[in-house]
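Taking the form predicted alone, here's one chain by itself in structure tokens.
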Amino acid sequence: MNISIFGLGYVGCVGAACCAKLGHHVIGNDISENKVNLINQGKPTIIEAEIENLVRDAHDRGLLEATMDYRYAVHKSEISFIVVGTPSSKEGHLNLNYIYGVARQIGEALADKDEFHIIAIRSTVLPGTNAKVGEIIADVSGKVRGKDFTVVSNPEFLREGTAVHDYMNPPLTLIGTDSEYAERKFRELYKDIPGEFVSTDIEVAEIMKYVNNTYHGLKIVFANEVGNICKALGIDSHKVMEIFCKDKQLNISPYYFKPGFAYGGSCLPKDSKALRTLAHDLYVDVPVINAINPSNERQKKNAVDIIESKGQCRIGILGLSFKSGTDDLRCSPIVDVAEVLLGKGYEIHIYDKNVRISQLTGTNADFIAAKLPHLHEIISDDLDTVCAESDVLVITNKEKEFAEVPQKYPHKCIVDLVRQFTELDYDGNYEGISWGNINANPAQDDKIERTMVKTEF
């Protein structure tokens, strides 16, 4: 396959050398004459493990060349990678001038090229950049996206010092595209690369690098804060985190990594509070650990805001316990939401087949007595009755019986806190707490007739 790579810096040089190693012919392009000359001499533009031998071998085999002529690079390739820098301003905004400049160059080159061309953004950019690059190329070239060219997002996940190894052995290969042709070409391009090939929505691919790196930073800071607490106690923090990482079922796993409602129950609130208190008593500052609870409380407020935005006074809460299949109400986040809504004058109806008011004892009973003392008046074990008497249905856990609610009550507003549904086609209004709309029916966009005005206290 013939490939052009715009930008011969760190990521571009590694990509050029590795693509050549995979057997593709690569043309590097850069505004730096020095970088172009280095590649044409069989020398890398960076210092990195393994890169020197790769570049020399690719050059000697005639698979790697470089040029300052962007038209030549585009005309002699079928895929052009944009791998230029996106420096940050002091406020944290990205400078995309280099990206857009390359897009204009590619557009100029495509103006007199007849073959379909794929442009792949490899640089780290925020969602929406792919669309803007496509607009620039279409405007400059006079060509039509989807007919004459397409733009793919193909983020890199390379670490300095191990970049070549990371390129050739990724955990997965990710592209964001709306073109079946581009997906097929990229599967061919990366066919000899191990790991899962994932093709997804363009904006999903665009945001992944930011999510990954922010989480990596979070892991480092969390481990450091745990270490600081352990040091103050005279505990070996490395032994603690070594054991922590041995748990692959919960700690190092996909578990809990699903956007949704706030956490609750008897363990997470109590134990995280205990650790925060311990750090406080030891005079150890742990800003990340301290931020966990406020963020959790914020998600409860988000739920209240979404429910209030529907403008309906009759609210049906489907599930009161903090988790499906249990009657445990201790620190159940939806109890806090119900308490707030009742205080604002909403008419609340609650369905939970597992909660029996007469059987609540101990902490469960004390918690409800403090939060919802009149719970027995608003809770029912009849799902149909609660749904019929409510205009907004709030789904709080993934009970199987809730799966049929949209079909049985097609004109209700649904607020989904747990992603009970992955796709819907029904007449009512749907909103997820931390994800976009999944309802395919345009009728949901009809203006809602309000029966309740949001009240601020």
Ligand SMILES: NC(=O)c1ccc[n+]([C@@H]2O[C@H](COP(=O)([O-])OP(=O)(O)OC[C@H]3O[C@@H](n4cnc5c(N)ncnc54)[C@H](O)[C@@H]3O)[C@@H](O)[C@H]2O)c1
Given for the second form:
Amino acid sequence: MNISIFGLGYVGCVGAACCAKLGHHVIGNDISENKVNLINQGKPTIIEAEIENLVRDAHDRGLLEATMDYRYAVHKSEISFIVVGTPSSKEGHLNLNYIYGVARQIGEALADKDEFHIIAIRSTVLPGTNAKVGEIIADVSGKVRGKDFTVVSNPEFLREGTAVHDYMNPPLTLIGTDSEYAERKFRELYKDIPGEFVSTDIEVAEIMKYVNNTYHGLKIVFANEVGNICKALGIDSHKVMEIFCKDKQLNISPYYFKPGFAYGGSCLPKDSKALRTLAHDLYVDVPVINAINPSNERQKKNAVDIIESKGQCRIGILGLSFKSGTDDLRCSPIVDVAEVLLGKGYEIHIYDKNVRISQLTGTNADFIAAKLPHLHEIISDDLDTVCAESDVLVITNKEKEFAEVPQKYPHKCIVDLVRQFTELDYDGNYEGISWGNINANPAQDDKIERTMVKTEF
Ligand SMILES: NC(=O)c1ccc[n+]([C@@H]2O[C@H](COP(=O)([O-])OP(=O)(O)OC[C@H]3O[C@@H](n4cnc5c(N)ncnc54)[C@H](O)[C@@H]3O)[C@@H](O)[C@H]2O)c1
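Okay, that one was the form predicted alone. Can I see the form predicted in complex with this ligand too?
Every component of the complex follows; first up is the chain already shown.
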């Protein structure tokens, strides 16, 4: 395949050398004459393990060249990668001038190119950049996105120091595209790269790098804060974190990574509070660990805000315990939400088939007596009665019976705290706590089979 790479810096140079190693013909482009000359002498523009041999090899085999002539680069290739810098301002805003500059150059070159062209953004950019780049190219070239060209988002996950190895062995290959043709081309381009090939929505692909890197930062500061507490106690933090990482069911796993409602129950709130208090008593500052509870409380407030935004006063809460399949109400976050709404004068109806007030005992009974003393007046074990008497239905857990609610009550407001549905055909007003409306619109696409599918992670 013939490809061009705009930007021969750290990522561009590695990408150019690795693509050539995969057997593709690569034309590098940069505004730096020095970098272009280096590539044309078979030398890398950066210092990095393995890169010298790769660039020399690719150059000697005639698979790698560089030019300052952007028209030549576009005309002689079918895919153009944009790999220029995206520095941030002091306030954290991205400077996209280099990206837009290259988009204008590619647009100029495409004006007199007849073949379909794929532009791939490899730089780290915020959601919405792909669309803007497409607009610039269409504007400058007079060509039509989807007919004459398309723009793919293909974020880079390599780390400096192990860049070549990372490029050749990525955790996954990700593209965001709305073009089936581009997806086929990228599958072909990367067919010899191991790991899963994931094709997704453009904006999903665009935000991934930020989510990844922010999470990597979170991992590091969490481990450091645990280490600082352990040090103050004379415990070997490396032994602790080594064992922590052995738990592949709850610790290092997809578990708990589903945006949704606040956590609760008898253990998580209590134990994380105990660790915070321990750190406090040891005079160890743990800002990230301390921030966990306020964030959890904020999510309860978000639920209240969404319910209030519906402008209705009869609220049905479907599920009161802290998760499905239990009658444990201790620290159930929805109990706090119900308490706040009752205090504000809302009419609350609660359904939970597992909660029998007469059978609640011990701390479970004490907790609910303190929080919702009149629970027996507002709780029912008849789902239909609760739904019929409410205008807003709040789904708080993944009990199978809640999946039928939208079909049975097609005009109510549904507030989904657990992503009970991936897609639904619903006349009422649906809102997820941490995602938007997933209503399928029959007018937009008749081909979508409109079944209510439960999310499986
Ligand atoms: N460095 C990393 O480890 C890494 C990893 C993953 C992603 N990224 C992202 O990749 C992007 C590039 O990063 P980098 O470290 O390679 O940057 P860099 O500064 O090393 O290289 C950018 C190159 O683009 C060139 N350039 C600028 N305007 C140009 C134009 N109009 N035409 C052609 N070339 C032009 C510059 O001369 C420079 O050589 C950034 O968005 C970065 O966030 C970087």
